[in-house]
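Take a look at this single chain, the form predicted alone, given in structure tokens.
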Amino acid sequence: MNKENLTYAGGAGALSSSIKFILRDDFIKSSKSLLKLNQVKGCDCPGCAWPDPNPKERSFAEFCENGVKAITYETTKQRASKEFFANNKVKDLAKLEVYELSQKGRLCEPLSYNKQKDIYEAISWDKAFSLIAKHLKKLKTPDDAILYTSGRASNEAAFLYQLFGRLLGTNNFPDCSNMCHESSSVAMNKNIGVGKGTVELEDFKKAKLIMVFGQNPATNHPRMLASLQEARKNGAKILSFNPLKEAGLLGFIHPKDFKSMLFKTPSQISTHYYQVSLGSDMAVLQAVIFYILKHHKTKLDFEFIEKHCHGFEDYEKHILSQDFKNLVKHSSLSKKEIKEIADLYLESDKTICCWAMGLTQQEHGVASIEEVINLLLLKGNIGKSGAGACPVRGHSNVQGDRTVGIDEMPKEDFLKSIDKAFSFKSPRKHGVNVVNAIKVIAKEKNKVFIALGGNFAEAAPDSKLCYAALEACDLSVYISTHINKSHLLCGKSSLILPCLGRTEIDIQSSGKQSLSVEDSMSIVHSSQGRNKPISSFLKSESEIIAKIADATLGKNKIDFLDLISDYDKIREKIEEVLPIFKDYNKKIKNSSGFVLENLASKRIWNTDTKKANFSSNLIPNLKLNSKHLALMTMRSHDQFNTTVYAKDDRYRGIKNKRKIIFINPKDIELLGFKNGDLVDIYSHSKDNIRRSVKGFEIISYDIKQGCAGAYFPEANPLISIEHHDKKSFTPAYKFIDISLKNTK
């Protein structure tokens, strides 16, 4: 067993790590940026989407260790300049590991791929825009354009991007949310009429019970730990469901609490910790609900159910028709634990359910989240203070992008509003999501692929197929701050367009501009960069999109260049299309921003039945062959999405390595291996294609028996393009059927 992993997060380790990252590069610039991070009239963190406290409760250092890494990554002195690319062939850069590539620094000028020389060369902005327009104009159909969006894009940039795409004639907007919380959106829209969480930060202070499914807050959204810590101090019980014992779910020392750091006295986070098997959360929920309906039905909130819910009788009949012993068996927990969870839920009159990728990235992701909602509805835990649904988003504006129109399946009322505001007819044909985009590009080729941020190649599943698809494009365009793997999978023509970072000043013809973003709890707030751009060639994402649109469409339909002259004009148009943004430019000046209306939190249900819906599902069969394991991909602590800041994973005791696989010691022995062995990992999928990754070190770890974990994106080649939820198309990164062989 790995003995070095910690039993708490934060503390001196977080502080010293933060100082290390600040000192290793541009200390002065990083420090100044951090003091403005998440502050009123400051810069929004480009990392996670956890909301900021009330302005009166913010400290001078309102950031976490991962925020430090994100800022120092952006303010680095390292440059991926035209000279760098002139001295490095694409084929050689493509051989670098994800960490090595992440350290090459900021992009400085627009670049065009020279196929003959196999290098990127500088190109003028005008020529770059003309080349993009030329390719887009010659497409046989607008649907041959694929417009991908990363969650770091601002509301303003995302709105312009979807507007340009729809003027072009396509709804092809695959988005990073397709790969993370799409299962949440699909389930919640069906069940409660909104695809977002129903809680605010204040609800965590009032909750009596918080259930945390499939999350690792210490690494993915560390500031959430402060909210959980406060909830514990206020008497809330916290139930964590996770295959691994994660440090941040065990304990937490706030780096601002010097006394606790000095004496190493962490606050306990989880009052109860349930190590569940991968994919078994749905069976846990059904077993708990079965027990409640069978033995404690009188404790339900029948006033709420009768007034606000549809389908309870059918759902009750469905659950009670199941075999309780079978549900318990598939839950991977004991009958005693199931009863304990049920009793804890019944004791609470204010319960919040939080979840992340552990639930959404399953073949039954939508069904799992529907069971979370079913549980909450039983006691009326939606639409009241201290209770609700909390899907925790992982990127700073992934939720906002969707709100302003990045959606491959837009609703008719949104399209009608777009049509009215801009006097044109939007396409109605649904576009492609990430999974289908990869399939379409690989099959039909000669597409134009434009990526507004992100690292599509490394984030997507089925790496071999995804790489081949990108290389088959007629043109690929990447709007980015740093070089990444996607840039090295060049189509017939490829462009890299460098954009401003979140911390940098954005000046348009009317002066300095502010952006806006939406956090996990539907709060929209402004963000304004304070640093001088690292290069005079950088342009904002909004300006790049506007000039692509102008070069392609001209001013016959919409004057994009006028819209970017002052971002207030973009926000005025967002307000015109989406009434929930009423008084946008006025409200965005508020110190804490403003909360978008959430009908479900008011117990107004925008569903087909006009009520909150119970949904019935059968639990999946997750049984594997005797010598197989269920593998999940996950982040290391020194990582955000596909960006790797360092090769350590402090809370799990890993130093300077990434090609590893965490396995329970009993499984290691049963499979005939030893701790430290190097193995090749093979996945087994329904399409019968042999996929593997080589030379991974076995790490003995406190993980549920039968389960294993490996880092993302190194393990992504194991995931079949067909391995996804059938409703949301979210790839099943958290349950991959694998076997192991010793590396020769």
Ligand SMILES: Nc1nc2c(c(=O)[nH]1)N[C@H]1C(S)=C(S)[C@@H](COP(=O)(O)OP(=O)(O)OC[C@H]3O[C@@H](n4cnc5c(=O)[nH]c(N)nc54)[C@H](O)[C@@H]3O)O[C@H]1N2
The other form holds:
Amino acid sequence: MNKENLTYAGGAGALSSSIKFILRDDFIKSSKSLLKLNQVKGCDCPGCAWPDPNPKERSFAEFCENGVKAITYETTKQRASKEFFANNKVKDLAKLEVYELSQKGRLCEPLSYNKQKDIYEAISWDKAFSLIAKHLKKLKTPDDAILYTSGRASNEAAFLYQLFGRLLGTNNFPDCSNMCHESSSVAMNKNIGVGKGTVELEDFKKAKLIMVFGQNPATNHPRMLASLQEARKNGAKILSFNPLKEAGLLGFIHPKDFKSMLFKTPSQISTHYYQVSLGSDMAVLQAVIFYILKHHKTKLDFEFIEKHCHGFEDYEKHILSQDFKNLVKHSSLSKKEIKEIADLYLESDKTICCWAMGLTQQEHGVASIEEVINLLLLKGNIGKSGAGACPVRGHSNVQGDRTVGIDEMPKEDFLKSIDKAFSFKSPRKHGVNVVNAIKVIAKEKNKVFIALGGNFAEAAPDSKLCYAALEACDLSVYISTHINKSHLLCGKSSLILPCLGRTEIDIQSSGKQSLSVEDSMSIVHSSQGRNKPISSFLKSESEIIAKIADATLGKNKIDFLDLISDYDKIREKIEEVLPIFKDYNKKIKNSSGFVLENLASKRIWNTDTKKANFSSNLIPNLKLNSKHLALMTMRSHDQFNTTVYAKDDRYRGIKNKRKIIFINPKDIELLGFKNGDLVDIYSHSKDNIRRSVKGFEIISYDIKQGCAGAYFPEANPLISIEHHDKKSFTPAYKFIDISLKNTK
Ligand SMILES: Nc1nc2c(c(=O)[nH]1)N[C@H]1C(S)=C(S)[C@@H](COP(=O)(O)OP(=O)(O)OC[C@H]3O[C@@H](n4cnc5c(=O)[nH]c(N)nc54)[C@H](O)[C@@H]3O)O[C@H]1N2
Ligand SMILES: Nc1nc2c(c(=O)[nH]1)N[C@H]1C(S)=C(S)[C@@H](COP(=O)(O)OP(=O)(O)OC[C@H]3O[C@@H](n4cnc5c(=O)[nH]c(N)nc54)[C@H](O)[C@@H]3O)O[C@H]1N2
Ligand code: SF4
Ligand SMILES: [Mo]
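Same protein, the form predicted together with the ligand this time rather than the form predicted alone?
Every component of the complex follows; first up is the chain already shown.
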């Protein structure tokens, strides 16, 4: 078993790693930026979507180790300049490992792909905008344009982008949430009428029980550990459900707690740790609920159920018609553990359920989240202080982008509002999500693909198919800060348009601009950069979109250039379309921002039944061939999605490597391998296409038997495009049927 993994997160390790990253590059610039990070009138952390504490509780250093990595990545001195591109053919750059490519630095000027020379060359902004307009104007149908968004874009940029797309005539807005929390949005919209979490940070202080499913906060939402630590100090029980023993779910030392750091005395986080099999959470929940309904029905909150819920009787009948023994078997836990979870749930009158990718990225992602909601409803745990649903979002503004209209299936109310505010008829036909975008680009090969941030090629499943699809485009356009693999899958024409990062000053004709973003708890707040942009060529995302729109559509429809002259004007339009943003410009100047109204947390249910719905689903059959393992693909501690800052995964005891596979020691032995063996991984999918990745080192690890773990994006070639949740189309990145062979 790997002996190097840690049993707590934070502490001196986090502090020294932060210092290492600050010293590694532009020390002065990054330190200055960090002091403004997450502060009132400062810059919002471009890392994850965990909210900031209220201003009175903020300290001078209000960030975590991963905030440091995100900032130093933006303030780096490294440059992917035009000289760099002149000296490196695209085909050579495409061979680099994700880590090597991630280290090439910031993009500095607009670039256009020269197919004959196989290099990117500088192009003027005007020529770049004209080329895009030329392609867009000659599309046979507007649906030949695909407009991808990654969740770092600001509300202002995202709003302009969706407006431009809809004026063009398409709802083709695949976005990173299609690969992330889409299962949460689908399930929650149907069941409680809102696709967002119903809790605020204050609720964590009052909760009696917090259940954390499929999440690794030490790496992905580090400041959440401070909330869990405080909750535990206040007496809350914390239940973690995870196939891996994750350090941060075991213990935590706040890097500001010098005494604990000195004596290495972490506070425990989880009171109970349930090491479940991949994909089994839904069976756990059904088994728990079966037990509750059978033996403790009187302890439910019937006042709430009768007043607020729909479908309880049918749901009860459905659950009690299941075979309890079978549910327990599929839960991967013991009957004793199931009873223990049920008792803990019943004891608490204030329960929060948190979850992330372990639940959403499953074939039964939506059903699993519906089961979480069912559990919460049984005791009225939604719309009550100290309780609620907490899908912990990924990208810093992924939630805001959706709110302002990045949605391939927009609601009619939203479209009507857009039409009224801008006097046109927006398209009603639904657009493509990520999975369908890949399929349609691969099939039709004549698309214009525009990406507002992100790294579509490496984030998406079925890498081979996705790469070929991007290479078949007529034009691909990437609005980006850093070079990545997607840029190297050039279509007939390809452009890279370099944009400002969050930390940089954005000046438009009316002066300095601020942006706004929405965090995981629906708080909208402003963000302003303080650093001089790394190159005079950079433009803001909003300016780039406005200029593409202006070149393509002209001024006869909407004056995009006027909108970007002062971002207050964009926010006025957002407010006009979405009344929840009432007094946007006034409120955004308020130090801590403002909370968007969340009807479910007021127990107003915007669902088809106007009540909170119980949902009945059957657990999936996840049985694999006895020689196979279920593989999850996850993040290391030193990466942000497809950006790899360094090759360590400190909490899991991994140094300087990424091509590894975590396996339980018993499975290693049963399958006839040894710790350290190099193996090729084969996946088995319903489409019978043989997919594999080669040369991964086996790491013996405390992971549930039958399960394995590898890093994303290295393992993405294994995932079939058809392997996704049927309702949300979220790729099932967390359950891949694999077998192994020794590498020859
Ligand atoms: N530093 C850093 N921060 C990030 C990111 C990053 O890459 N780096 N990415 C951001 C983004 S976009 C997102 S979406 C979030 C992602 O945040 P997470 O969801 O925490 O990210 P993953 O690394 O995918 O981890 C999934 C966790 O779920 C567990 N798991 C996997 N399958 C199952 C299962 O079937 N059941 C249960 N119970 N557990 C399971 C894994 O062991 C792991 O602990 O983080 C955001 N924050
Ligand atoms: N196998 C597997 N695949 C996964 C996942 C998984 O768990 N397993 N997780 C999925 C999830 S949850 C997500 S959210 C997606 C992420 O998918 P994406 O959001 O598409 O990917 P990122 O790696 O976050 O994008 C990084 C790139 O964004 C650009 N960028 C960075 N900052 C900025 C900025 O401020 N503005 C602009 N315009 N560009 C910027 C840089 O060029 C950088 O290379 O990946 C998904 N893919
Ligand atoms: S918890 Fe997330 S948002 Fe906060 S500083 Fe860390 S990475 Fe940034
Ligand atoms: Mo995500």
